[in-house]
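The chain below stands alone and is given as structure tokens, in the form predicted on its own.
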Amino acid sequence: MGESFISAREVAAGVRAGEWTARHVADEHLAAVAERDGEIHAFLHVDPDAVRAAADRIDAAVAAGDDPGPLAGVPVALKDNLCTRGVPTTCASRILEGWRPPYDATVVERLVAAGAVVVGKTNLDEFAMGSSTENSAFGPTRNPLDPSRVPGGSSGGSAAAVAAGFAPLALGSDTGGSIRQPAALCGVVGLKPTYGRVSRHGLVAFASSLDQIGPFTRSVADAALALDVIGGHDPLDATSSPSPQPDHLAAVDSGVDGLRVGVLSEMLDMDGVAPEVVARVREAAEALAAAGAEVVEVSVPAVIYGLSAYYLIAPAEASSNLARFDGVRYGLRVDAPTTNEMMVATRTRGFGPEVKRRIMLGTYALSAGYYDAFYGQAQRVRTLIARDFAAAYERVDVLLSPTSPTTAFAFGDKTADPLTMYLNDVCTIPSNLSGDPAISVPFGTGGDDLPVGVQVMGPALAETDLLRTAAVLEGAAP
């Protein structure tokens, strides 16, 4: 095998055919982690013995004549806000340091059932709150393409793990762009499925009406395969979509002939979107037109309010969700004379500054005198955004936009001013508010030779259209 940048599909095909063993694949990827993760810090937890034992089980199944599944022997990295039974799950926060869940998230169960081998748990912005993975309580992750720059966030560890060749597949969560933005900055594919397409059972909640789990891969076909494995209804998640899943992998090669593509004009004119990023989006539109798509400019007027609405709704839901970390049931406990003082002391020491900032923002937005003016108003704006997208999708099948306003930025560039950091999510947030799917695919580079991601968005449950569009862009990428 020899090549650490092999695709998930190639790994699985080789293991299933007996061309190489899952143990060999695991050893190669563990060697890559040992060699370079000291610098990159993509992982918070790796247990090499457990990885090899899992690989040996796959090899035993193959030797017995059984098919281990579509991800046979594929190394997978998991964002550390996905529960893994008996394995530390910290959300990159001191308040959960050392906590070992008593169960696996549904997506973890489905990956393992498909033959995947979990390599480890990846670093993130604490409780998935951030756009650079600089907010981790356990230190930042570096961008494998340029270690002086951030990998994006909040799923920066998962994006970096795939970009560095530590695993051909990783899972992240996307609440306002936390899969797509780091995928763009690290030059990999990142897919946020439709809200409800993938079960959230076992994902530690940030903002429950926005969170969605999805894959990072080095190819669009691998992303489709991953979605086929982790997607589908789950009775343990009340918001899980009952719609039957199509065969996403089969749709990847169907091309874009006759597909209607809209270039989202508001996102090309937004403040802070670099000219080189706009140029790549225009080139992507031309590539789709050359492949037979019908390309037009489309306006979705309400998207310009997405950032404002998101930074009221998400913190409000976070302030409610994070109330469970109280020092009583699990995780950190700082003793104090009374229960109330114990909770205050625990949260003061356990939560980092960005998490505290968002809890306070959310609690304020939900408070009695301000609820209607802030949270209620933000929900009305959310409805407007969903309506504007729905109107656009009556005219076109998919929309094209930048993923991130810029290429990867240097450490410390945006940490002093939270608002400039929040602006990184301006192109990705609208899809979370509407609940629609979106994918970031690498398409050329900026002036600094760092990758630019182009975003393809579509209506609910239209992942097949997104994937076939992304596959054409992947083939045409400069």
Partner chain sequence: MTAPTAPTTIDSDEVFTVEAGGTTFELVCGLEVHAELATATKMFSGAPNRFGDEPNTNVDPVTLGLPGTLPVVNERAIELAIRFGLAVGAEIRPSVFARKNYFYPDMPKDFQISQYDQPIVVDGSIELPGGHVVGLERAHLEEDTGKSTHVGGDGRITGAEYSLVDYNRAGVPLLEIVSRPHVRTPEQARQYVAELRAVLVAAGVSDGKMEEGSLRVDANVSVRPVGTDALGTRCEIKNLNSLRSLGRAIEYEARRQADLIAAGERVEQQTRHWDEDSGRTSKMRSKEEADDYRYFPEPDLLPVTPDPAWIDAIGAALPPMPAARRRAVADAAGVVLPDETVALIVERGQDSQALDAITAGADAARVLVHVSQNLAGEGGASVAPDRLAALIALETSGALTATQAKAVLAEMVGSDATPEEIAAAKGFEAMDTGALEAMVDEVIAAHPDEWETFRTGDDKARGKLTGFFVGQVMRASRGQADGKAVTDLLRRRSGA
Contents of the next structure:
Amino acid sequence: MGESFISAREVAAGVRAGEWTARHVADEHLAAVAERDGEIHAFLHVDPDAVRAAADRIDAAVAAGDDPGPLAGVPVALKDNLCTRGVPTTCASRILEGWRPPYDATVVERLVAAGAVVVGKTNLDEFAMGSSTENSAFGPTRNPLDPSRVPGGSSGGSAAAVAAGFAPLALGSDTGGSIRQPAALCGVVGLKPTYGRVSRHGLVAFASSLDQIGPFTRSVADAALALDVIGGHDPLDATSSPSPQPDHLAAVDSGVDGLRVGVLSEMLDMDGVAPEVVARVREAAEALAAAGAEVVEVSVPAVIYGLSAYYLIAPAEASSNLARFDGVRYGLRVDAPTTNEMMVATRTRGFGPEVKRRIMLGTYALSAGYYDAFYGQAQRVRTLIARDFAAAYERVDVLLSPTSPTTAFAFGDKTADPLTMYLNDVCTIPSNLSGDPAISVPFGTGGDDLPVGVQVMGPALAETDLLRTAAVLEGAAP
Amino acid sequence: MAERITRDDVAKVAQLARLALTDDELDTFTGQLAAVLEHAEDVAALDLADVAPTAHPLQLGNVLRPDVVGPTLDRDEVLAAAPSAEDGRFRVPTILGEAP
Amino acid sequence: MTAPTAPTTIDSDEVFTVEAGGTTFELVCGLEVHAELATATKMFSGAPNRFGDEPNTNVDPVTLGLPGTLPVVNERAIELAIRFGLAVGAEIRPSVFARKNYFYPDMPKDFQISQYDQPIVVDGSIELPGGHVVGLERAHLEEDTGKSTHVGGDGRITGAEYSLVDYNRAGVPLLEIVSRPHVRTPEQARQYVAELRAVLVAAGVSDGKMEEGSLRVDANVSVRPVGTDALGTRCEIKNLNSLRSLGRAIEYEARRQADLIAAGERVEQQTRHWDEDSGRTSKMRSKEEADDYRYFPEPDLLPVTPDPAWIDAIGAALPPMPAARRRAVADAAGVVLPDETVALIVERGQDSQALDAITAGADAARVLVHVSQNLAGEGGASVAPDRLAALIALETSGALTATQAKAVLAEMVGSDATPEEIAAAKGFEAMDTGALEAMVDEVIAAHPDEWETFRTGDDKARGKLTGFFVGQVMRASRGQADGKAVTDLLRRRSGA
Ligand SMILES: [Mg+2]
Ligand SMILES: [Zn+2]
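Moving on from the form predicted on its own, kindly provide the form predicted in complex with the partner chain as a structure.
Every component of the complex follows; first up is the chain already shown.
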């Protein structure tokens, strides 16, 4: 026992060297799932036979003298908004219950080509809309560190799977913080790459101009390795960056000597950011200074408008992206005498309240007479935020802030008022609006002994700087 | 600056989005949407006339695909996943109006 | 985002008018044409763009709008849009795709990706064969919808029990070409669509097959009292599947609107459906009922800003368009445009043949007649320009009559023999002047009453009887007489 808590790099190294089999690794992780996922509910779908069969194929390759790749035999958990050919993909929504895509997402193809073994599909807030995974149509996920608390969201299942030892690597999607915030709340590493670094082909869209896929891992080095595998240009995504990828893994251990680090002052002063979280961020800054970084305080004034702009842009895009769920071609249909009534009945029964709320908000923001005041204005704020970030990155290489205003909260704490829940994303949203990369790395705990995540942000395609900063924090964490 | 969203606005928006709301839901959603939009007033109030909108974080363009035929889906597999199909096609109830 | 502003109308030599309640109303019309592009694949994916296949076989995940799919722009579609723009003298602009949101079962994503406020083609024009010029406001790229078949009832959408949807057509690239309201008669509307089709085909942009739905026309029709400038309220007429429907529908709709105004009622802005059987338009929906499309920039696509060098290369490879070809023929033949014979020759693609024969020295007027009338058969029968020129030389020298030349030309198609050889084989020789004079005198003597009328009558009577006498001489000579020589003789004999 114990393999379910070793890193992805160790698993792959062992499989490639023949020290253990992928099948053994798969069995260990399946055993962990069987033992504890009844309580945690990280997964919506696990097919143990398929997992073992996939592991056996890796072992056969090794036996044949072939190299299965850098993720040889590494169990991965996939957020259930990533399309997997022939395997149910629900987005935690009744409207897609039972749907099996006829194609694989690009990231899934790349993981499998690198030797990874897919363990299953993880729970999420319905269509990735939420910050606690309480919005899943199939029941919430529990935080493995304290099952009375939420794991964060919307990729709560993926964060919990990694934290619980069900897989050393999971993929999530991050539209306004949906990788970083649950990573912080579950005490794991979560990376949102630069918009365009990772192909969105096969990711069921929430907000197309904000969505980005990224990894959850228990170490910074594993996050770098995962990005090396899933990143890079994809002709099936027109918004995919053509820039060649650096070797992220190789850069992880290069330290922060001489790196200019800015503590983002607005994010320490924001309403609702807990004092213990602020304290951890300041300690993290000190740790970086001790490791040779130049640390200054930096202002990025426009980030205070991020939340408002986000809650106009993201729902607007979502209202359009989710129109296709109409009962005609796939998924749920609720019968009615006319097509229009059928569409209304299907969508009314198929979507949960948070999804409906955001569809209506977005429809309103785009509707005649309001476009300029809402969507148009929010797009201009986006320009301001990008401009202010760019100005900050003239002075510093990376920025430091809290990931989440608080540690993991109890179920039901923030469900009464949507706005209270939305405030969870206040520190993570600005990077989605600017398209820049950001990572959350565990750094100490709050008063309730639950983990605190520190966020490291950087300019577009500067993932290597984020990873080396995060690696130093990982080593210095209290 | 936009006016406060009304119950009628929400009803109209629900219709546009093909969602049916009960009277209670209409009340609840109206209040919740109003709260979010009120929070967004800080943004609506900014004078940004001289700021260009950003539709997209990626400053790229001209991403084009060669006109080369790629794979198609198996029709039986596609129609098997449909709620209703007939004669090689997707079946839907009566359509009331012509397309716009 | 703001919609493009309505431009003013322009003058036309002809204007279609309708009388109602003592007022004369004139037609103002603009046309929207959707042309399917001649690409191998769809606008945003590699599924085949092919007409007539088994339902739902030309579909891939993008075509069906499956969750997780993303559009990628077809480079060829951009090229064809640029080709069209250059062919109509338009400006090629940086363009942005937007989403037009509405729920409809034939629209897989329940939104259409279409260029909205930043179209790729702006501000061109189409010169009609009749000489009238119609301005083009814009042409933009978008994707086509699927197709529904209605089952039960009478097979129409209303009253059907249910419908079946085929997505083969969904995602096919469309160029929507929007004219300015410069169309002033139903005939101009027909000419416009025919000319637009000719431009699309000549530029290789579309196959232009109206019967396969490759070209679909909507007409925006309004009327106003003659002498006024303000545009009247317009109605958009859909379902115009042929040039015949187009002309009839515009005429009907103009009368309907004029009658409404004359009766003191208001024309409501509507979308109307043309019914070919009843010959009427009927209301589909009013503007107030129209959906709120909630346009916004397509976040999955980046702007398209074609490289000027690419645009130049596309322009350099573009063949001449019909209007330029008409000008070339007219210039070579010394004909003033508009000219129906020239238009016909260009429409049939016989212009290079005509031009080559003229260049080879043939009489231009005879070239136009022979090419347009005598080489019209079976898919553009043709003879080499130097041979056509040789034939016409025989004709203009008087060695062959027009009738004989026509007969010789018919034999020249598909034969290597020279016109002289064919003429000799047919026994064609020019009659000598003496023989012709004798024959004319005989005919005059045989018809004294007609001759008296010819001699003393007015121009109209003379004109009529010229035909009579020439016909008699032709019959007597078994077609060997030269009609023009006979006419001259008749005039001389009458002392005119
Ligand atoms: Mg139109
Ligand atoms: Zn259109």
